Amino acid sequence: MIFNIQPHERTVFDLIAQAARQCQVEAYVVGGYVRDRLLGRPTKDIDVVCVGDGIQLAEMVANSLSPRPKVVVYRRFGTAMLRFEGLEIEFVGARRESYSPDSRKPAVEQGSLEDDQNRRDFTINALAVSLNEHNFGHIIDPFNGLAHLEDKIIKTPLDPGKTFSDDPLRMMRAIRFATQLGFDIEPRTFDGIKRFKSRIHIISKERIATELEKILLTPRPSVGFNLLFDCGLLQLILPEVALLQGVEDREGRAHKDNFYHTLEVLDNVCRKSNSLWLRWAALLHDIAKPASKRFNKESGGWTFHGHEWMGAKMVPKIFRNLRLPLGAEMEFVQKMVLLHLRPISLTKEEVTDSAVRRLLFDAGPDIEDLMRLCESDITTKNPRKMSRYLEGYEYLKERMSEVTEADRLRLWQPPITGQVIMDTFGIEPGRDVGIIKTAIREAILDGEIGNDYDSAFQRMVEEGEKLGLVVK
């Protein structure tokens, strides 16, 4: 088969073509950029393989360029990248690798195509188009991606226990693919995987974590965590997650299973917003239920109080253990799980001025996520419910728009600050201050005083002579 070459590639290839016949080497684009131009996917990143020494290779290509580009050298990998017209082109040398079984890190060797296209990790991404003169243009496809690819399935190129010992991150590789694509895993790569899963434990924390945010960024990620499960590496790198799976029953009385719920919300999340720290937090959002579960005799049901707030006590532990950031995004995580169930509460009385000031104030400019992640969380199948819980966000929604100070307090300071505390009392930072500016911020909340400097100031003196304080 031909590739099916376009005008604005041409330039690029027959000058890669050119530079190898100059170096007397083969050259091939291979990979994803093959793959995705296959299945119609834009891709602007070029991988080239070339029999012989690819930095070597790079710098002759940049050599024809003009303007000639900046070529980024890996020696340590024998990699070498250039950029040209919006596109990034990789080149490195052929390879054969051998691994050891405590390390995804292999001893490498140079090697044949052929032993390149065998040590990749699905057939589909081990195809490869010849850049060479005699066979310009076709695809060499030894494994059946074109098939795989026309069929919609990941499959390994080796037998699937070596290619996911050899490099155990190809495990998750295979079930984000299969995500982002919408294929199907080949039972017995699958099988691979539930095999091999123990071997995950060698791969760094911070390479699992971009795999699942990969995962996590797609339109549908339930397909892809309901995978995790079902081979057991979810129960490896997010038990937190996995223990949410199973329904109990007793005296007749059970509860909804709070995993597939968790991933009904994530997917709902995901169509109304492309935040992946919103997606993130859909995903943790009940993730304290196990551990809140008790069961109601006198009522006869099950109860999860307090799930929000020891969820987001757990939030940091999982994204130090994910090594993921933990500054302001985590913050805002730990912030959506904790107040996921406030709006609903307020949909369900009669909404006072003082309780959506609060709202506004504890979401901050985030209400909007939060409100997503809450309409995100209905997932009822009785459709009188889901129109009576959508009313009732609605309904709050227009009541914090009829809230005057709503945008103001978005963005609220208090208009009493600490320097102007101690500056009328003539005392130190220390204990008293923060008592004053509490009161303060509370009185406004709860619609006691105005939102204004008069009115806080003389609420201010009437706290700091509770405390014995004297205006100077």
Contents of the next structure:
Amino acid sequence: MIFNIQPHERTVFDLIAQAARQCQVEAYVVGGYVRDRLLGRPTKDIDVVCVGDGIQLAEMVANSLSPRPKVVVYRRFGTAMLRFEGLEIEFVGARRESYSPDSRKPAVEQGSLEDDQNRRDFTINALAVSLNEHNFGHIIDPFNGLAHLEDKIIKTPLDPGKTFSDDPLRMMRAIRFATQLGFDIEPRTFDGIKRFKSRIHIISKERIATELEKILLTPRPSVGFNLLFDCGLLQLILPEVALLQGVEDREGRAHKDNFYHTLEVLDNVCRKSNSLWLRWAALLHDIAKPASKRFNKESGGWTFHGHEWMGAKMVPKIFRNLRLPLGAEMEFVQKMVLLHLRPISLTKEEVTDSAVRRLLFDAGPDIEDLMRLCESDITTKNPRKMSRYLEGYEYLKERMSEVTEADRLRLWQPPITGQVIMDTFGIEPGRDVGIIKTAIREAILDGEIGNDYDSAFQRMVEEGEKLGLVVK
Ligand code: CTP
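Instead of the form predicted alone shown above, give the structure for the form predicted in complex with ligand CTP, please.
Let's see the whole complex now, leading with the same chain.
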């Protein structure tokens, strides 16, 4: 099949092809760029593999451009990168890799295009577009990647055991791509993840967290978290979340499955906000439910008393473990977990202003995110209950704006003080000062004059004249 080269790519592809000819090497565009272009996803990173020296090819491409772009060389990896027309183009020599069991760092040798395609993670990521004269624009697809793009399948090019033990991060990548692209993981590949899951321990926490973040930033992260749970990876990388799964039944009373509830809340939040940290908060909002769970014999029901503050206390350990930021982002997540039950308790009519005010104070600038989380937390399938809860939140929101408005008015001071009035007319404290002040305040509140010093001064003079006062 021929790759449909777009006009904006033509120049870049031609330039690389020409430079490759000069260096007498074969060159190919490979990996994520080819995949994303075929899927119609926006992409700006081009990976070029050449059968030879990638750094030399990059220098040659740079030489042919004016002004000559800077070539950033990573000698240790044998790669070089340059920027051109908003694209980031990375060059590398084709390689063959062999891995030892306890490391992600492979022994690397020069190889052919085929070797390079063999060492890649998924068939859809192993597609190459030729930039060589004899077959320019042809897609080289040794593992049926094109068919798998069409059929929406994630599959390793080689035996899954080999691909995953070579680089266990790929297990997370498989699930991340499945979630991002809406693809299915081919059963043997998924089985490979189950078998090799414990190899994830050789991967750094940062890289694991990056994949989790990419899953969280998709429109429906539940897809990824269900897959992570089903293959057993979640139990290893985020055991606290995996522990939410399960239903306990005593005396015929079962509580809901908090894992599936959490995932529903997470998907709901994703419809309301793109904030990564609000999404983390949704994932962790009930994290202490397993630890706080009790069965109350008298009432015959389950309770999770204190799970909000216990949960907030668990957040730092989870963040530290995944090397997530421990500053404002973590504090935000803690605050959301701690406060996620507060709004529901304030939806009743008899709630006092001070209770509403205290919530506003505790949530501070994050009140809107907290309300988004709380609305997302309603997962009842009963439409009557659903609208009752939502109405409760609408009522609370009204109360919050009323209290805010009242407080704003109470704290508001007109721009002219009593002292200015006394100084202007040369009078002592007394009834006239009060009358003028009130008149100015009312005029501003009624919108008759602007809320600024000059307008208020003008009105003060007029009000003073009515009382027979003269400006000194
Ligand atoms: N690759 C791999 N194994 C990895 C990481 C990457 O085989 N653990 C290969 C794949 O062929 C991939 C290419 O290197 O397509 C580029 O990797 P990268 O830029 O990390 O990912 P992309 O596939 O481009 O996708 P994304 O940017 O979404 O991570």
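In this text, the rigid core denotes the largest set of C-alpha atoms whose superposition between the two forms falls within 1.5 Å. Computed from a predicted model, the values in this text were never measured in an experiment. Numbering follows the first chain given and starts at 1.
- Once both forms are overlaid on the rigid core, the distance between the two CA positions of residue 19 between the two forms is under 2 angstroms.
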